[in-house]
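Given next, in structure tokens, is a single chain: the form predicted on its own.
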Amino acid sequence: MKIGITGGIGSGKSTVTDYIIKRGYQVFDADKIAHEIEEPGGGVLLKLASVFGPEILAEDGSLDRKTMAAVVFSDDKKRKILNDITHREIHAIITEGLSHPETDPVFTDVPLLFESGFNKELDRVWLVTASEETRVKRVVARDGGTPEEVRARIRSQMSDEEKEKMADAVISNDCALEELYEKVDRLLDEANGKINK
């Protein structure tokens, strides 16, 4: 069985995937491979810089990724440009990684999953979202920058609740951490055929 798992900036996605890896379970991280396929000397950076000019790129060649977003999240255009770069590479590597899985259920973690449409190839989507100010709280903690900018990023994706009608199941996060992992727990037995839907 193929899950995807899914969910906007500070809902704590990383939080559940975390731990669906510590439970055992292989999972393929949008994001890493992203992090993988944009490193200096590769044919994706070389044609971002093409594109976005120079600019995007440190000192050291590497992708300045908080240069990157301010170009594109302002700019509806200009992110689907970047999407159609980056997506199409790591669509390739997880559809690769999704084919030959070592675990099952096999996982994996796509911030766009339904935008991208990569959730038509997967068996179930869990969700995972949180209220917009625990959202907003949790990403000025991590990344800085003012919550007024974190609430732009958030509306410029797609809401949850246009998410949640696509979605199999919603891991509510506005909970303790324990109450967290007691709720993906009960979706793995589920999806283990543990226990009935």
Ligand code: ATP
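Just so it is clear, the structure is predicted and the values come from calculations on it, not from any experiment. Numbering follows the first chain given and starts at 1. First, how it differs from the form predicted together with adenosine-5'-triphosphate.
When the chain shifts between the two forms, Glu59 and Gly145 travel apart, each with a separate rigid block.
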Given for the second form:
Amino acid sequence: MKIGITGGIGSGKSTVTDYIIKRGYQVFDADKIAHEIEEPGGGVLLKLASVFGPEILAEDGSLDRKTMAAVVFSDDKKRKILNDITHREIHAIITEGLSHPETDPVFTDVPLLFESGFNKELDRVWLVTASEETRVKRVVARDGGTPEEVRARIRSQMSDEEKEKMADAVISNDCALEELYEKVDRLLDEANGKINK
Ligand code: ATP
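Please give the corresponding structure for the form predicted together with adenosine-5'-triphosphate, as opposed to the form predicted on its own shown earlier.
Okay, now the whole complex, with that chain kicking things off.
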């Protein structure tokens, strides 16, 4: 069974997936893969260099993020091309990984799961949610920045109400960590057929 974990900024996706890894399950993390494909030798870099020019590569052959950001800055068309190329690569890596799972269930943590349509490739989606107030507090404590900045980022994303309609399970994370882990344990038991829904 392939299960996707998603949720908006600061909802607690990483906290949930870290726990799932601790419970012994395999997780393909889209953010981690996004960083890995920028390392030297990644096939996607050749494609980016052929589209945007060799100057987007650093001397060691990795992606020169500053130059890449400057190239797409204020050019929505180029940004879309960049996103299309990288998202396609990330999804291809996750799809390949999920087709050779080391555990059952196997998981993938994808921030923009519904927006990208990748949910269609999965058997189930678990959505992590928390109130805007909780998320703002946690993200400001984690990253710094102002509550207003975090609120603006949250509001630029698809709403939890919309995502809940498409999710198979909602993990509400307005609670202490112990309670969050109990909720995940219960879902894992369900997924393993130990208890009925
Ligand atoms: P992003 O989308 O920004 O990457 P995320 O959805 O992965 O965020 P996390 O990083 O897991 O969210 O959680 C945000 C912050 O809140 C982290 O610092 C995390 O340690 C903390 N946190 C998450 N859940 C809880 C909880 N139940 N109680 C206390 N702190 C929590």
